[in-house]
There are 2 protein chains.
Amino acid sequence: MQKPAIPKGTRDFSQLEMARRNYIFSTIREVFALYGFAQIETPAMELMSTLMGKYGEEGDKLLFRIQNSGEKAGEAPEKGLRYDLTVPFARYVVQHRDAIQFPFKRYQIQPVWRADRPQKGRYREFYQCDVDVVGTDSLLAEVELIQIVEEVYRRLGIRVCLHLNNRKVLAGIAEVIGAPEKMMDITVAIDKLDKIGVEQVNAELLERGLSAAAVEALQPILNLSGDNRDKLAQLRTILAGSEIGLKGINELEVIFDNLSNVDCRLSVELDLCLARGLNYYTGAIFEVKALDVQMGSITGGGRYDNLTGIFGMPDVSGVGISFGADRIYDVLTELDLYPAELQSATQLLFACFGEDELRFAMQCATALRAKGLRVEVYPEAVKMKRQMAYADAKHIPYVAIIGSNELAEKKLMLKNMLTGEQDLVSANEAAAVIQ
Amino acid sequence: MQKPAIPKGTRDFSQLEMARRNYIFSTIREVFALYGFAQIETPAMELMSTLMGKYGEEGDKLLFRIQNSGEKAGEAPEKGLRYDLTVPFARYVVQHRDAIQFPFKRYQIQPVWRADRPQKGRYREFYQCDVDVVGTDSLLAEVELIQIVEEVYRRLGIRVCLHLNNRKVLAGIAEVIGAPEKMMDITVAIDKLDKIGVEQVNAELLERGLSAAAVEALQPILNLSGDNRDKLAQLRTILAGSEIGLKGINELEVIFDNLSNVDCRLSVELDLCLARGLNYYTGAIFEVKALDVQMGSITGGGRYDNLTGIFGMPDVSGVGISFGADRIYDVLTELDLYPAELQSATQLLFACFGEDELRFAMQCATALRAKGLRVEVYPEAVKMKRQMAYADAKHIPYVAIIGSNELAEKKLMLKNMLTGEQDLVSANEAAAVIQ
């Protein structure tokens, strides 16, 4: 007989894990809804022609291909599993462009699959949770996404800092220090500033082919001081000669200004070292980190100017962020921030001594459910010890015991499983206690 | 440039379709929760060894196989996409038996994949929604599932009839008419009673190898009359000689009796022609049909005695039902039963004449969201006509127009998009109107 198992890098989610995941997802969804974002879903399978060439050479290798089934080879186009939500979203926007109202505010929460080598914290199947506005270049979209980050983490109780950068500022920096083609190298190197210090960053920059003069010119930027506004003011002077750099600074200022306009309390920090997604982001770049846990970014995103170009629809600007469900899960676990109610789906268990008692329990349970209570009836009149053990193991907070005395009085012995207190009450009284 | 498309037999779900699907699923989930059922999830991919041989020869051919990726051929076990939720559930129960509390009440809502030839109403990717109790043979589990059916369809507003049969009764019938090995043939033939009439059924039975005497003996069963209790009483006489038949009748009587005990108002009909899942059901068999629409079964299930035997854990009895989301969707569409609110995720759109107005709108929107309202701000001060067209197309019921007058007064012009009425109000007053 085979021993049951699942493929490497995949997971089963138990009832407690699902309660916690659903808590995260429903918190996020409720906040999305307040801002008028609505959900779409796309199929798990996409045509290989949709997926190939979109994730670089390495990414192509990590695509899971589906063998054609029920069709002769060559008869049907090749299919593969979704690798992320961005490419299917771009395909969706182009395919359904005539039915979509722009600006299009959508979110999508679905699993993706990658044939990565499985390791701690890296899975072959995991959920992504993406929210995007496409079809507008208004920076109010960025502002709303930052407000969403604020509200989601406020509700989850996680203290975070949002790091904000702008691709145009990075381009401007490379331009003014005379190394426009080295933007990536500069960003990758200064990304290490905190870890390895300014001297080693400078050494690395020289190694990456920057001239000594360029490295010299970069120093004031590595030494920006003060709060976000101070830094932006200093940068404005430094980037005075770069049109794109100044455009980036203007964008950042509009965002900061609008965040104060709506009284946003989130900690937002201008972070020139933030170098996420430089291949496709064209404006704002976001990354969110939890303050009280050592953990990578738990949310990230940015502005892109050409999401749908690959599918023949140019000039669609958008901005989006992605919430990392697995990491948020780990942060909440580490900080012990899950609401206690998630421990048990059931509020009350009926435990009965006999068949007649069970009939009465079924009546009471039906009445209590009509009041909205989540109620189980242990379905067999087995030994009370076993029924109580079931309630214990499932962390059910109340048990209603029904024996012949209770049955005769049409009442139930309500036991608070935490305190051990017991009271003989009617079903209605029990409902009042539990609610 | 490639024209964007998705694989045959798969679907994108738009925001309206998702709102409707989420309405169905959340209605079902809320009812499940009242009965103490909690959710689990299993991976989309299972090992081929888990899937193969579980769905018959035809089913095996309809499995989608995943090509191994990132591993050398032969290095990793073969994987395939989930074909249903039952086999993964059985695998889950055995794999996690030590962590599970029995009776185990779980539900699961996930997509499954079948390489069927796509056609109207048949997809290669579709959601299943299964709810099961395993680890008890108490018939109260059947009763609770029927109560769940009652409550789900009451909430959705769909009038239904639940057809109830019992595999043991079918075995008993075959036994008493002297053709115990012909149970399947008998059931398949009498399943057609309504369609082809008694004479043709009898002809088919003879064709299927029943003796004339057996067909003769079957006639009283084809002619049962009266309500469920009358029919059971007649059956009890007919099946007096069959132990298993009487056991089935007892089970049915316990279920009917307990349904009256909890005052179940669902129309439940004893239906000896119901022949669903005879390969695995061992007791109750359920099927639910909508009364006001021509449509196949929208929910079905039954009792099985050996879910987990294939994975080496014998004697685990369970009972479950499956809600057919796609068909429920179609029934609600045909009967036009979706709540009107599903048309729009957004309750209020701010439409502004200029940048200063937009700043004020962002403040108002933030304040209204804090009150729980779902609010959008059109992010650009484009022509009012375009902003109103956006609200119209998205069926947003209220628009708050802000021009220079409104801005000066710190008020907004609230327009009811249905009636066309407009009022100059404060943000607080707008909230009161909309809520």
Given for the second form:
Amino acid sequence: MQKPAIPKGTRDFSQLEMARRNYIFSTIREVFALYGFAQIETPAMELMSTLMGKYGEEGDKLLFRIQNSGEKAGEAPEKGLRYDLTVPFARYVVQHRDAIQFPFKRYQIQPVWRADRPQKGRYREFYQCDVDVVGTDSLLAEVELIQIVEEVYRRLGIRVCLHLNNRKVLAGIAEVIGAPEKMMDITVAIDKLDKIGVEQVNAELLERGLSAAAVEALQPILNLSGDNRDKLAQLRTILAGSEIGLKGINELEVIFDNLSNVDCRLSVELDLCLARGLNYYTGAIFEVKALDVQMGSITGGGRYDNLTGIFGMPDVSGVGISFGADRIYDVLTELDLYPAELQSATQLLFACFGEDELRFAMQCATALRAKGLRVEVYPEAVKMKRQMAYADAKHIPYVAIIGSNELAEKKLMLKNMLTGEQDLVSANEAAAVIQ
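Requested next: the structure of the form predicted alone (the form predicted in complex with a further copy of the same chain having been shown above).
Keep in mind that what follows is only the chain, not its partners or any molecules around it.
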């Protein structure tokens, strides 16, 4: 007999887990809507020509290819599962350009797939919650995205720090250390600094063809001290000879100034080691980490100035961030931050002693559902102990017990499962108590 199993890096979700996941999704969705973003969806599979070359050399290796798509081999374009939601979004914008209004503000909450090695906080199938705006160069878009991060994590109760950098600054750094052609190699390497340490990053830079002098010149830049303003001031001196580097510094200063203007309380830290390895970023880049849990990035994103250009629509700037729902789930679980009411989807269970009582319970349940209560009727008149055990196992907070006396009075015995208190009430009175 075959033993049931699922692929590594994927998961089943129980009823409680789905209640918790939906709490995350609904919280994020509500905040997105506050800022005028509307929802779209794109297919799970995309053409490989859409996906390849957008995620860097390492990212392209993690694409899931679809071997059998129901078409004869060689007669149809190769397909793959989407790696993220940003590239499919860029494809969507170009394909539907005549039907959308710019600036175009959208969000997506859908699964993505990566052929990665599963480990804590890293899955092969996971959900992303993306919010993007395209069709504007305004840095106020970055400020609003940071405000969204602040509001989402305030509502979820997670203390976080947002790390901020700019790819133009990284390009300027590559320029001033004499290795402008190695900008991508530098960003891919230093993006791993938190994971592998400075010595291994330096070794990787040398392996990628940087000279020892260039690697040495990079060290003081990676070790700037002081607050955000101090770092920017030091960096402005270091990058004085780089036009693109100074432009990146100017953009960061605008973002910090506007965050002060809207009284942002979120911890935002200038992090020159933040690179984000994806090739399409061109401006500000973000990464969010939880302060009270050892976990990788739980939110990330940035500015991409010409992602739509690869699909034939050049010079359309966009910026977006992605909330990693699965990592957020793990953080909330570890910190035990879920609301207690998520323990049960049902607010009230009817437990009955006989068939006549069951028929009355069905009438009451119908009326209470019309009032918006989540109600179950235990479908059999079995021993009361079994029905109460069912309510306990599902963490149902109230049970309406109906026996012959309750049926005669057209009432129910409402029991609070937490306190043990019970009262004889009408269905309407029960609704008032529960609500």
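For the two forms, the rigid core is made up of the largest set of C-alpha atoms that agree within 1.5 Å on superposition. Residue numbers count along the first chain shown, from 1. Fair warning: this is a prediction, and the values are worked out from it, not measured in the lab.
After superposition on the rigid core, the Cα of Ile28 moves by less than 2 Å between these two forms.
After superposition on the rigid core, the Cα of Asp185 moves by 2 Å or more between these two forms.
The two forms, fitted on the rigid core, differ between these two forms by less than 2 Å at the CA of Gly403. Summarising the core-aligned comparison between these two forms, the C-alpha atom of Gln200 is found to shift 8.2 Å.
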